[in-house]
Amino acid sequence: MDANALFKISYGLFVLSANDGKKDNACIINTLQQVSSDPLMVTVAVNKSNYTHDIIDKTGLFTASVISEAANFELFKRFGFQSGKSVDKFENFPHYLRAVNKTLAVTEGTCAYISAEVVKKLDLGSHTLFAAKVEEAKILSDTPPATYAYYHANIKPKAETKKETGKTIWRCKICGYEYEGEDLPDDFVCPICKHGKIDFEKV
């Protein structure tokens, strides 16, 4: 089986936000999908290691901001490359509005947002699938939404090969994180984007 075939699936990119009553948090996902029109419903699959997952699991509320082609890499670094368990991702970030469900919609580098309330949950192992009824949706700009392929071709910085160290380097195909070592443990999880060994390549 060639798991790289899954990289040929076309994905959008989203900032998924939630609020636990005291703190706002968000993470980057690529798993938002409309699943019905009456009622208007969407699903999101969220990695259980993300703090945002725990908040949504508890409150049942979220907003997904659709990342556009106007986004820069700083947006991905802020919301995807650090943990909300240890930092306030919205600190010194004024580009948002509060949706009707009290979660935040990111307004810079995005073209729309969708706020929803969870009605069903499905345990998928590493992720939980949340099915949710849309409560609010708004277009923010006419800039096209960024696909996963667009992100890799135009937003994500090109990885620089490290100087020869005599060690084997494994590079995450998602975010570019590099692990040095002859073997990559089977249970290794990228500390930046939370993807597993299957998404690393030997360089």
Ligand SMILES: Cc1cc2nc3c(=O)[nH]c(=O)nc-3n(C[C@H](O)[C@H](O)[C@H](O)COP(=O)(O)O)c2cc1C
Contents of the next structure:
Amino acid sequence: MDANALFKISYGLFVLSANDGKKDNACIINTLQQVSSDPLMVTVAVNKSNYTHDIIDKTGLFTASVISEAANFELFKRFGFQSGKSVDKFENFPHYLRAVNKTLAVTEGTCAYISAEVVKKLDLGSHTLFAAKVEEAKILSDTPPATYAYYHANIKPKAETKKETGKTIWRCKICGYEYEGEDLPDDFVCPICKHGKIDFEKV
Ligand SMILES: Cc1cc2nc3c(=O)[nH]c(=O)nc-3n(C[C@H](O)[C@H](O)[C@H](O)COP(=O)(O)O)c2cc1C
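Taking the form predicted alone as the starting point, write out the structure of the form predicted in complex with the named molecule.
What follows is the whole complex; the chain from before opens it.
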């Protein structure tokens, strides 16, 4: 099997937000799809180790902001490279509006938002698939939405060439995290973006 074939799948990118009753939180996902038109439904697949997962599991409410080609890497660092379990991701971040369902839509580096209420959940092992009915949707700008391929080519900083240390480096193809060591354990999970060994390359 060539698992690299899965990198040929095209995805959009989204800031997925939820509110735990006290605090707003959000993470970056590439796993949102429209799956029906009547009723209008979307699905999102969220890793169980994400704090956003736990909030959506509890409240059943979220807003997904569609990331545009105007987004900068800071947006990905803020929402995709740290967890709301330990930081307040919306601290000093004024670029949002509150949707009708009380979750936040990000208004900078995005071109639309979709608010939805979960109607079904499916346990998929590492992730939960939430199927949700769209309750509100709005276009924010005419800038084209960013694809995952666009993010890798134009937004994610190019990996620096490491000085020769004599040690083997394994780099996460998703977020760029580097692991030093001859062998990467089979059960290794990227501490930043939670992707497994299959998404690492030897550099
Ligand atoms: C480009 C990119 C794509 C990502 N895609 C997903 C995804 O589809 N599903 C997911 O659960 N996490 C995804 N992540 C990882 C989460 O955004 C990340 O683990 C985040 O820190 C979780 O934050 P939280 O614990 O506050 O929810 C992605 C991260 C990046 C940078």
